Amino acid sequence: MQQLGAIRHDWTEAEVKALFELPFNDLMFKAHTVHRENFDPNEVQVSTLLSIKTGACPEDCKYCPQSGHYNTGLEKERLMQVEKVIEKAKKAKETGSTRFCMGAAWKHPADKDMPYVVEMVKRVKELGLETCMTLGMLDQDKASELADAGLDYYNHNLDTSPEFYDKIITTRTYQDRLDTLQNVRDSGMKICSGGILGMGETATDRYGLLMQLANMPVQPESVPINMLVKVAGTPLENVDDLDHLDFVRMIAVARIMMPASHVRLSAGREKMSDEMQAMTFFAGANSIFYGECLLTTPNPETHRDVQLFRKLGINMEQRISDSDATQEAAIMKGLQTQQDSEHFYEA
């Protein structure tokens, strides 16, 4: 195995397996060492995710309540108006988010919808936020159009290994996903791509997912690691629960293999205890989605995250040098005041 912390694109299954099988404390120590070499260990980047078009997706992803193939009771919504998106983005910035992610339940964006999503990108950028979108598959023309509008990141998860993929999705191929990521990279945008744990995959599938990501010519700048949220009506609603220590191991190995990437805690965080999240931050997770909802699944309330950050001495990562040095303190104080008021009325 080569030098710890080096960015590599030639990881083998044997090497990844060896990392996963390390004694837990040894793995955590290695991951935290790599994390400290590349990031401030007491900063976490905060993003907000908004569903700009919900439900009726033609894809058959077995984990997704937005798929039109399953009856999950989800109310379908058309593409959100630009002004409403901007209102949400302003609120996200006020509560400390530095990146605003917009997701639409599409197989791919239609030509008629592109002017609206382009306008969303431009307007959110004007607020000083980083922008990210996930709209399904992109051809080169649409990727270039989004890049020209100023989109910073495009999210397109690989979800799992190539070998397990067709057990989860049949309406698009693994190569379709890789092609979209290549189009995004060729357009000059940054890549946000990761996967989901707890769908019934094997340990080998987890190795395969990380190898696909880490062995790209340029590693994804952002790597979301999701823990399956089981939704009634989807084919995975009764899958066995994921061992939480296996999830922490995944975070740690992702950090070692992709040392310069932001590793994000994404879906499933509502089910994670403070202690589990603290372990993931130590293992190298340094990005979260902030707010009470991730597209259509629950997420911890904002004030709970603030409390956890305080307990751990974690600060919100700033996108650029902050001209207002008191911004984060004001956010923290405002949210705490709101929480204190809620407790008063509850009493």
Given for the second form:
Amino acid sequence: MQQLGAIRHDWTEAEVKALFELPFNDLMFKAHTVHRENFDPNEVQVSTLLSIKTGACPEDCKYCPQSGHYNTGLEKERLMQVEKVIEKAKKAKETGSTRFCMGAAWKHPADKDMPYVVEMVKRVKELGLETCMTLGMLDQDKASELADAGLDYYNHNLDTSPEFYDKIITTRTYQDRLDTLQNVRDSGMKICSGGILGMGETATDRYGLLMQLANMPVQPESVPINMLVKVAGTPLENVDDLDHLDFVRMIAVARIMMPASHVRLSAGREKMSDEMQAMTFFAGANSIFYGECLLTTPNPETHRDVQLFRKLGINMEQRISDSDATQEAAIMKGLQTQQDSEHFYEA
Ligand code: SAM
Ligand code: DTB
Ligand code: SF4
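Follow the form predicted on its own with the form predicted in complex with ligand SAM, if you could.
Full assembly next; the chain just shown is listed first.
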């Protein structure tokens, strides 16, 4: 049986294929067993996203509403003022988030923007939140600057397999992405890296993505698995729907291959039933994006997530550094305020 100490970095395609092809119940049982050995199965970490610079991105990622190459009708916004970011972070904390993830539609951060993002990291940390950023490519100097500011996580997704990658993105290479992840690792920050399902990739591409992530010398601490959000105006707007059971299988195999990582049920939850989400939690997903908006597209309302967690007996993971009582009081106060303002009553 797989133990925490038995993290493997030598997964072969045949082994990954065999996991995906297990009878569904066998796969779920195996994944849930690994999950239970490594985590509290009734705890889910919640992060809130904020787009700090929106749209007009020079990259051509075919799934992305923020790419300047496609007309998605998205309103562009310059880098957000630090005070506005702090306001949003405070709200996220009040509703129970423990991590605040700030995203910018950049190829890479420009030198002139670094003092502002550094200030954001410092100020968000002062609120007692964990910090995450996703700003595009990072060289070693910028990665170190962010790490020195106290940034906990850097998100940079591989998105898919090396083989399928250039059907989706042509403006930055797979190797560019691997180099950024190496710079993040060398700077001492934690890595958040995963991908997207439902872009027309084959089963082999899904194996390839998981092998890239799991076979890194140190596996990413956080692995977001996104289901494509089809946005009108992007080249992928009419791609065929993904079979939801294939998505659940992806979460289960990710859990088995990366037993100590948080596997994040990421974009696409708006289209997922409660039953499907429950199945992904059983399969080993143990983090979500929480709050009404992802970066530019909708996410389930917070009260819907709170209701789902209550129905499933799931607790939101607390920050170790916060006293339970303080955190609990803050969450209840935040939810109460929100419920009052939304005239929300539990069914
Ligand atoms: N611009 C930065 C970058 O790409 O490095 C950070 C932000 S980018 C929006 C972060 C990730 O969101 C992408 O790598 C992709 O995996 C995911 N994403 C973007 N658009 C998506 C969509 N329509 N559906 C699902 N995931 C998406
Ligand atoms: C990740 O893997 N998914 C998040 C986060 N990392 C930055 C972003 C999802 C974006 C979905 C499309 C949008 O809202 O713009
Ligand atoms: Fe730009 Fe990131 Fe969107 Fe790609 S995914 S177009 S890099 S914002």
